[in-house]
Amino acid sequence: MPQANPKLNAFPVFMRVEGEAVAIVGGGEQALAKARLIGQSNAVLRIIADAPDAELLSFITATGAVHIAAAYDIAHLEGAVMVFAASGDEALDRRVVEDARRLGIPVNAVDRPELCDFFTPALVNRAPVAIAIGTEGAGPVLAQMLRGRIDRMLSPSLGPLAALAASFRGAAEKLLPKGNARRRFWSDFFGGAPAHAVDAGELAKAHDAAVDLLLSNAPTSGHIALVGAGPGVEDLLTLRAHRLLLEADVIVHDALVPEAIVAMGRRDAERLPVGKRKGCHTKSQAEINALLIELGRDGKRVVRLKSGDPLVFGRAGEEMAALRDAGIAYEVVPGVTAAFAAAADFELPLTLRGVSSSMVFTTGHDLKGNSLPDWAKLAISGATVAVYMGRSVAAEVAGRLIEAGLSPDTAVAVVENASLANRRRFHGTLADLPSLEARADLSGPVMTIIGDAVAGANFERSEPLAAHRHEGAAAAAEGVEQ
């Protein structure tokens, strides 16, 4: 099983090479590939090859690289800041590596990772912006595939925009206080009018827009994003949610949101846990509302991170009302709610033509009253029912639904830790559901889905609830005796 936080064996750095010599030993295809890579920098290329291929010779002529047309000698490496052994001859490459190390120069032997002091990355070049992708020599093809994807994502104007930003850095540090105001300027610079003007090729207009932005005295206004963190696994987070996390000054998160998702925010963002877990409420809802208002009035960009979708049992309504009354700007970013993740874990159709055309989300806690809630009537008429936080009320949910007329044979699917690698799946019928209440081993969030559509799920990787049914019955009998 992979480590939770694997560590790198090769740490990525950017080495200054402007005006410095980089030596490449070799006269063939490998040498040419490294020459083209290093040729994207302002390094002085020194190519040692007594009989270079025609294509490499053309490259040397076209770029003005230094060509040493002689058999290799250690003296050819002197003064270089980096060396590439790219001859294709193992004995010669080993000799170059040994010589470079004797001279204290980092060396890379092409296609010989065991001899390398460093690895060359797949490079996305938007000078002065560079994105380097490395695999420690394990998967060069993978690195190139990733390079292609990232290259397509980035605007060709990213380099000129970064160059413009560099010209404003000194002024921004002089005129704007460190912290929120300066961060807001750069966020608006890279995402606002200056960036749009550079994209359009209007560099003068971009410069003017940056000046206007820098001299604007408008106070920074706070903004709260009520963001759905999804069911738990990081790659079900939406792109918008990830972007807002990277822009946030403060991340206010519930206890059920995994640390791996909170960690996707800016490293210097303040992180405030607010609990809201069963039996462990560190802050009341009123206190959370007051905290969000205070942060908004302080001009902070806040992500209020909620498990699943913020509008499904997330008490977002109370927070939105409080922010509206306080005049604080906010937005809502949907997330993948646990019911959808649980259904996906079971390959379960929540609606099924000819079987179920509607669905209900509930916590089951409204069954405590004497009257049957409306959703229970919908379940009896064929709706698929998703019960959140349902383990502790499973027996009551099952009993009331059976009492109201839903068949005890109605299919049931149960998932603990939906979407996560440690999820557990169970299946059975409504009559089996009370066994959940006695399952002390189910410590994670439990989602229960009930309805005829559940019969269409894939139960190959799930356990039958019936195997634990006798345990639930024994626990119930013990309770009656006491």
Second form
Amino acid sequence: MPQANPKLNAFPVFMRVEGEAVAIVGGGEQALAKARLIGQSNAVLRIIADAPDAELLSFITATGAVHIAAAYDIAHLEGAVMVFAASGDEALDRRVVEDARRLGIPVNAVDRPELCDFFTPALVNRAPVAIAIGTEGAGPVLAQMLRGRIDRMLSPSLGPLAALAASFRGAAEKLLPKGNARRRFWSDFFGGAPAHAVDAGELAKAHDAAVDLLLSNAPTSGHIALVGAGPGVEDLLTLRAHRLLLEADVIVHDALVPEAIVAMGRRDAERLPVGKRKGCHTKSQAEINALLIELGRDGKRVVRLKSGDPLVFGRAGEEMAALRDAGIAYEVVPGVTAAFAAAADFELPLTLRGVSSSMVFTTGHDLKGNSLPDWAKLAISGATVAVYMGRSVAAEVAGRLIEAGLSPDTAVAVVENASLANRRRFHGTLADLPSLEARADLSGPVMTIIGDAVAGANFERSEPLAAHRHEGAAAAAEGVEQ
Ligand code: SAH
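Could you please show the structure of the form predicted together with ligand SAH, as a counterpart to the form predicted alone just displayed?
Let us now look at the entire complex, which starts with that chain.
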């Protein structure tokens, strides 16, 4: 059991080092590692090494660090605010530690925690913002792991944004009364137009947006991110999607996005399901558009979460047009579309040298009337065809393609719940495809891939579609297409 109130043995502080000397004693790898770490600050590095190795030497040349090319002497530490004993030689490191203490300078001895006055953190650097991770010298691997995770969570533009904020601090204090107004300004600054402009690399625009905010010229404007959630499994979400989820005030999501992904948002974010699944309250597209506009006008940061990629059969076109018309800022974050996830699950090359060099994303639902859809011609000329929402029209799709001249022996791969642990894979031919419609056992979303390139897939973990070919069509699924 962890202690109720575990206490730290080392307390983190941020020490002012700008223009100050930091002494590193040592000429090898350890010295270089510390030099690189401290080199992320504006400290003046003083490296004491009579025989630095080549890499350290080129670091010194490249950074203009002060190099004392002499055997170590206590005098070399004079005036430093921090000392690193990084020689790799225990006797020398001990001497450096004793000398530093005699001079009253805090000292760190690499890999000798018992000799350290302070520890160096694993550092996430978004200067002027810094996140320091410490494990009291016990777990450098753990610290690096945490560093990686935190680093991925934070926008690369956090640094420039914080620098811009610093330049506005004085003005905000002068113009805005302490309390609500000032808090509101900063929350709009870090979550609103200035932040989005910095993210987009438009610093001048960010500055203007901040001025507008400060002078209250700008109504607090919301922002909608149309975000692809990927095919279902959490770790196929993009880092950007994850970050936006953590920043969102409101998450508006389709039913096809699994709960586990919706849960990855900020704990106190409002979550609004907008349907499209049997038995759920479903909003019409017009209602969804209106909802997004309303949230935007309320100044909310919204993530509109869609399965797969938002621009593939996601009705993003309509939502973007509505937002544009309403003058609400939005952005699009791509996601891994179902066809790609299904192909990965099948180790299926979507393009295959000499076999297929183009690809069609289609839905079985455009097969109206007698005219063949244009993509049928592409299928015949060798394109790989990915059929979205195709299960309930599988027979129609197969029939039309065969009618158009595609061989009934053309390979077909089907994946239910692509990317998820409960996925199922089926393989067969175009002639087997109609059996899909009769399968009541498929309740998840289904992706169908058709074409000669499918023959290059791995069929070791898939079941034959043909096994179901003769099952009564009477049992035909009434399941709703997602
Ligand atoms: N924008 C989504 C597609 C939405 S249409 C995307 O880019 O993936 C919904 C259809 O996508 C489903 O009917 C199914 O054909 C497909 N689909 C979505 N997720 C899927 C998954 N995990 N496995 C198989 N097919 C999936």
